[in-house]
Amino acid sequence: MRITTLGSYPKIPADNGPSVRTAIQRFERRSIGLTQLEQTIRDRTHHVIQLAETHRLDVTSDGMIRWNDMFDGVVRDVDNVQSAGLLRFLDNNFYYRHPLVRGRLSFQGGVVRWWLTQAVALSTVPLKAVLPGPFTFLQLSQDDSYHNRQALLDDVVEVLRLEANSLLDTGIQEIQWDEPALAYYPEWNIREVKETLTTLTKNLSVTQSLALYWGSGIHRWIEPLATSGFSRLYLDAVSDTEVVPRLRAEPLPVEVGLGLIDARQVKKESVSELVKQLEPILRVQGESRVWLHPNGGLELLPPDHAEGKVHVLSQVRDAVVTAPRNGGLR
């Protein structure tokens, strides 16, 4: 079994380390310069990567410390879309600046590529890029230009593919496409989604994963998206309790990730209970094809609790590794 985190991480420290939020506020008040702000961001990113190294994560994100929200980097890289007013992000108690489409989308690139190049240089752990999926971009943006859903979706897919292609030589090992809108909203057409995501992933020479979280409709996507070009599916098993029984039933043709670590609650999970939940899934899916991860980004948690969740990941992995010798998995 392998372990990873899904995306964002707190921008404030658990101790007296660098706080990106404070640095941004000071920068906006002209109390510090750009160089000091950049150093603070790098220090915080390095901390996230060091945490992944300490707990021996198999893959990690850079914590998305530079991102204001899940759309920020892509919006910076695409012409004719801008970050607009704050809206509540699904049913969470935090907000994002929704993308506002003002003309035909055109990819310019450079920002996300530079951000990830800096992070790769800091990391000895394989690093992944986290990008918004096309349906989440479509659902959570405002269209003031196309007034044609399919035309906008087609161009969103094109600019996201161009974004992904621009990252291939940065040293990243994986691209994770985040699609919480598929899990949260029930009205999507399964055939359309599968065809669109197959187009999105086609001929990209890097491991690609899909993350579905923060919704109760995840289980309905498991079979259709298991054959849509992804190497693995990261599935929120906290929000959708049907995920675990499905993965116990029969093997899938892709690697599967279980989001059994609750990224929205400070309570620390029981290692022994998590191992019990995982054992039948490991037997059915195969130990080398199962991942454990939080059920979303950890940025919603206080930083000390976020670190505690990462620690649980490594504890569960170590318990699973020793279980066969104690008769647990065999």
The other form holds:
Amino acid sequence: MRITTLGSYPKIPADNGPSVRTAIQRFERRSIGLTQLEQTIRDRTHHVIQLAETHRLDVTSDGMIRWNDMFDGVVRDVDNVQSAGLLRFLDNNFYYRHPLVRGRLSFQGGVVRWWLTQAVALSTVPLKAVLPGPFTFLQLSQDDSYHNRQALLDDVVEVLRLEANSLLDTGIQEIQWDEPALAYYPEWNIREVKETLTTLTKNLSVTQSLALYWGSGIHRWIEPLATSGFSRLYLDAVSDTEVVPRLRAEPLPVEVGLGLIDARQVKKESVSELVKQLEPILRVQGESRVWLHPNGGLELLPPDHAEGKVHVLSQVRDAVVTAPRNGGLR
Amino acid sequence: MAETLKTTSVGSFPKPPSLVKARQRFRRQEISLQDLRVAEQEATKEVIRLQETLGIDVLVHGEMERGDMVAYFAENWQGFTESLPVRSYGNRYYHKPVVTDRVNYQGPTGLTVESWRAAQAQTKKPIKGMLTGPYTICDWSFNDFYPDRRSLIFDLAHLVHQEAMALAAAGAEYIQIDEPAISTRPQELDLAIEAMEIVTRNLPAHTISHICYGDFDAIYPALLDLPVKQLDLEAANGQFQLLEILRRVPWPKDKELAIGVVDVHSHRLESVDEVKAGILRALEIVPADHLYIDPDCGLKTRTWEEAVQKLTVIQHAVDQVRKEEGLK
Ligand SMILES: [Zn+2]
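Output block for the form predicted together with its partner chain, input the form predicted on its own:
Next comes the full complex, and the chain you just saw is listed first.
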């Protein structure tokens, strides 16, 4: 079984390490300069990567320290879309600037690419890029230009593919597409989603994964999206309690990630309980095809608790590795 | 007699630099709690002076004694533990409380009475009593104690009710119970309404609830069942699209609407004309004497100068509308 984190990570330290929050405040008061702000962001990113090293994560994100929200980097890379007013991010007390589409989207690129190039240079752990999926982008943005959902969706897919393509030679080893909107909102045309995501992932020469979190509608996507070009599905098994029984039922043609660590509650999970829940899934899916991760980015937790959750991940992994198993499926 | 069109504010004001400094010094234990309170009172006077100068009708005290609208209650009640900060957007953070025990008062009720009373003593105009609703306190805390959200929300509702009764007993005519989180989960709207019924039961006051940054589409018109006299909603941030949602049903005769006409999370200063256009659109839906005009949300994230500018624009726009529409 392998372990990973999903995306964002607190930009402030649990103790007295580098704080992006303080650096930005100082920068705005002009008591530090650009170089110092940049150095703090790098130090914080480095901390996230060191945490991944310490806990021997198999893949990690860079903590998305530079992103204000899940759209930020992409919005900076695309012309004719801007970060507009603040809106609540699904059911969290967290607010994102909704992308406002003001003309035909075109790809400019460079920002996310530069951010990831920097992060890869700091990392000894395989690093993944985390990008918003087209349906979440569409659902949470405002269209003041196309007035035609299909035309906008087609361009969003194309622009995201261009973004993904621009990242391929940065040294990242995976692109994780985040689609919380598919989990959160109930009404989707399953066929349209499957076809669109198949187009999105087609012929991109990198491992691609799909992360579905923060909704009770996750289980219904497992079957249709198991064959849409993703190497693995990261599934929030806290918000949707149907996920675990589904994964116990039959093997899937794709690797599966279980988001059993609650990234939105401070309550600490019991390692033995988690192992117990995972055992039947490991047996059915095969141990090398199962991942464990939090059910979303860790930035919604205070930094000490975020770190605690990463620790739980590694404890569960270690417990699974050493657990005696009937039939030795390892 | 001409109808009136009133102005108000949502709640928080930016803390003047002198108070920011005093709070820092208090944290470093360089000044006493007494000194901090004096600094807060000075700042409150300034907030009230500003609102009076601008001619605002229903005032707020500005929440100079509060860091965050949820954390303030968590810090002063039992059952909560403070966490390290969590980011809410941009470079804004808050100490998200952790419920680690049964919530209750720490000492006598009436936590908010003293600051309200001190503010009200400064002016003849009404000052709103400001509370945070039980649904929002629950939603913006981590729950590490209660078996479910419902039981936590109901315990909190009783505490907020006591607090509201204490404000009313002190003489607060307007009591605002903010529930910005109410729009978060449409499936829990009934629960939030039930909790508000506990809060406002037998409360002898003009009750208000401020709600912002959510999916109004999903909770309207059901939101009209919230047992308060006035709903205070944000509209400028969403280019006044909220008004299209409000058009769905005729505005109820027994409810008032306060509508946000400037974006409090943007440095951009709105023009008088665009604010005026927003007010005129709102007047198509709600009659003037049931309508209040205010900023989208609390002003604490703006600088003092920005807050003054935004409120001035509102006041100019309202004055023009009053003149043109024959309102008072
Ligand atoms: Zn608000």
